[in-house]
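Take a look at this one chain, the form predicted on its own, written out in structure tokens.
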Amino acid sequence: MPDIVVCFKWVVDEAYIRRTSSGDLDFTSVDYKISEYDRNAIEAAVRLRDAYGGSVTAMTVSVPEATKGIKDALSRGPDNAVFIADPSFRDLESSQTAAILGGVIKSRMSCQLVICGEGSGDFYAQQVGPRLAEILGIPCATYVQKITIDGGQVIAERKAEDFVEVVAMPMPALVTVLPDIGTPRIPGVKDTLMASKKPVVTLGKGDLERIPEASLKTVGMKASRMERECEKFTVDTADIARFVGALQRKGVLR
């Protein structure tokens, strides 16, 4: 009966985000929601939870305005979540994520698994899994579509290029999830009043270790433009010609 911890990311609901005119990404009215990827976290949890017993904590590090994502979290399915918030934690990169979530793992909690979406909904960095797994001191397998137990042993099913690798990995251990482990579930009204009444621990800034300094700074975001060029020839040796001609011009042809 396997205790899972399973991470998740509160992110910018990416629908709510604006181009201005001179093509800087405008925040001012976004909403937010769980990163898509680390639902199918939540789901992959939860499933193993059904399947073989245990308990299921959600856990997460942001700002303390993001209650709303561990409501949501929970109404998921978790039996309880770990909420780890500082108005300073708005702008964590990767190594910071996994530092903090390691160190509140080793310290307060005893687990056999720890899943993590295969990246963010906003960065995608996919770098906090690998990361935290390394942090812990456990085997981590990544880009998993399938998960099972058996015994102490984790099998997992890999999806690589063109073929499936399958891992066995003694517990504890960490994978991170593909969006092929399975749907989320959507929370009806009970699952949601549910979630009101499952146990929330809740660490500040000052209950953790020190925290690394952020070795990367996001200096500015622009908006992507795609800009398509229309060039039409026909089956006519100088117009092919005229055609390979306009391309090596612009640096496609060498």
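Numbering follows the first chain given and starts at 1. In this text, rigid core is short for the largest set of C-alphas that superpose within 1.5 Å between two forms. Computed from a predicted model, the values in this text were never measured in an experiment. Compared with the form predicted in complex with the partner chain:
- Once the rigid core is overlaid between the two forms, residue 240 counts among the residues whose Cα shifts by 2 Å or more.
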Contents of the next structure:
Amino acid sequence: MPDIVVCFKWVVDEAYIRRTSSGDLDFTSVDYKISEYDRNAIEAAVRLRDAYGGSVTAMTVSVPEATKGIKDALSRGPDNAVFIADPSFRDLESSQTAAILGGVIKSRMSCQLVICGEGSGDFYAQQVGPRLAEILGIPCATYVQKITIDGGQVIAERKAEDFVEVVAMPMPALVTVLPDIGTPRIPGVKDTLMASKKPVVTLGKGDLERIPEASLKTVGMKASRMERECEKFTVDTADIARFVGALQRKGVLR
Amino acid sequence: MNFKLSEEQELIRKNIREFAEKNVDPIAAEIDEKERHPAELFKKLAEGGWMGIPIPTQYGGSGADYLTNAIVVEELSRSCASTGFTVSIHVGIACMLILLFGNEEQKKKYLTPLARGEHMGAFVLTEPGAGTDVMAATTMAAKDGEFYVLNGTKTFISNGPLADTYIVFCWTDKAAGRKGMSSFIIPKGTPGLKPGEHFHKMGLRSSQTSEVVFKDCRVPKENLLGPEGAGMMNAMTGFDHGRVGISAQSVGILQAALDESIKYSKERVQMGSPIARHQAISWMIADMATDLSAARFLTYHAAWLKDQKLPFSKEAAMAKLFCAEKAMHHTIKAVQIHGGYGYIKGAKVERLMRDAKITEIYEGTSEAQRMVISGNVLR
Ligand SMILES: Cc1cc2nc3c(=O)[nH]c(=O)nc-3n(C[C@H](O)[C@H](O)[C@H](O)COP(=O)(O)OP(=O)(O)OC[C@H]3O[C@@H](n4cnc5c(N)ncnc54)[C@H](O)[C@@H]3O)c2cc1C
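Complement to the form predicted on its own: the form predicted in complex with the partner chain:
In what comes next, the whole complex appears, and the chain from above leads the way.
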């Protein structure tokens, strides 16, 4: 009967980001969502609880406006949530997020399993999970596509390039999961309405230990640009030769 | 004034959108083509609590508000107008009428399975000779001891062939005028109740429409919905609620028309540039987006009034009139923007244009809405 902590990030829904004519990114009318892989992580946690008992706590570090994210997470099945919020938490980097999560888990919670998404939908740095495991001093398995629990052990199937690696870790342990772990449910109407009735512990900056300085600085952000060229060829012999030549010049053909 | 939806309403919108993209979009063209009722889809909708959104949980519903229901009808209609409508008439009229006018016994027995989505409801009012003119109805319920005996033919009944629970309107005392009509809850399988001719339609094709025929149909008096003589009042209240749903359906159609038009006009190149850069096209899209916004506000306002327990009959009629006419107008434009490709089966705008037409006809034609509205403002 493991008590599970599942971490999720409330990220900008990229569908709402607009690109201005000067190539800047316009975030003025964006909406937010639970990062895709974290939805898989929540689903995995809830299914494990349903299979083995125990409890699921959803946890996020975000800005205070992210209350909708907490409700969204809770509507997907966790029993309760820990919401660590401060206006300055908008652009945390992975090392800071991991430090905050680690500090709170260590000082306030007892859990046997921590589940994170493999990487977040905005930066996909894949850092929070492994860093958090280090801070907690527990084993970590990444790229996990299946989890089972056997006594005091977590059995994790890791998806490697050409094979699947099965590892066993003593609990407490941490896993970071891939979408293959299971399709997230679509919450029903009642799930959403009930979410706001579940217990939420809200913590502010004052409840935390010192947060490490950021080691990265964002200097600017631009939309990526794809240069396209268009050239027309006909089917006569000379043009076909020209076409092959063009492909060779571009390095498409050798 | 607060124009913001609640966090729950926003989340529910996202969830039903995801549901529709996953479960409705892939079958929408097929169920239209084959005039098929997608029972498997309605089973999934029932599981998620989408078939009884504004009904209290104690009667099998989800316990949300009416605005949330409108948002869900809108998002479903954006994918498939038939699906959105089936939810709308089932919840907005059949369930709501029992919730508002049924007694405790009726709510337990009939409303609960309806709101859970295990049963499907139908609203049975129109007759071959009585559409806009409800008073011209001829279906009679003659009192016979503890029973009423119904005779008559109803037509154009949505869910007619497949409903489990029919809410039926007929005369119990023709001489009493408006106060002589009563409403009944009649379960399927009641001897003497039979779905009649099944209609093939221009649009809204996966919604099942048929006659419902009553021939010496004996109904116990416990099945009266509200007191004898309250039928006309119940029907009008049903329309008020239903019209918010049809407004939402129209908004969904309009949103889909805009989505398709934006996508296509950015891709389609003519005379050296995407057609969206030609002012003739971009202005059509500007008008479409503007009317969509106005339509959505009218709809949400009517639903919000209902949730505040304020009168909303006039606002529901205004929303229904405006949204329906704008849906029709702009789906024609959306086909125009798609040129020949918009006229070919498989183009979503082709289906949208056929589906839009019904919104100007049922639950009161646009002319009938104008009568309601003018009656209200000229009072
Ligand atoms: C697909 C579909 C589903 C339906 N579902 C249901 C259902 O579930 N339950 C149900 O009970 N009914 C249902 N109906 C019936 C629908 O509500 C009626 O068709 C509608 O009310 C119009 O009635 P009618 O067809 O008899 O037209 P009519 O009333 O004959 O109208 C014909 C035309 O005359 C106009 N007109 C009529 N009277 C006036 C007047 N006094 N002044 C000015 N103009 C007027 C109308 O606006 C219309 O343009 C459905 C219809 C369709 C097509």
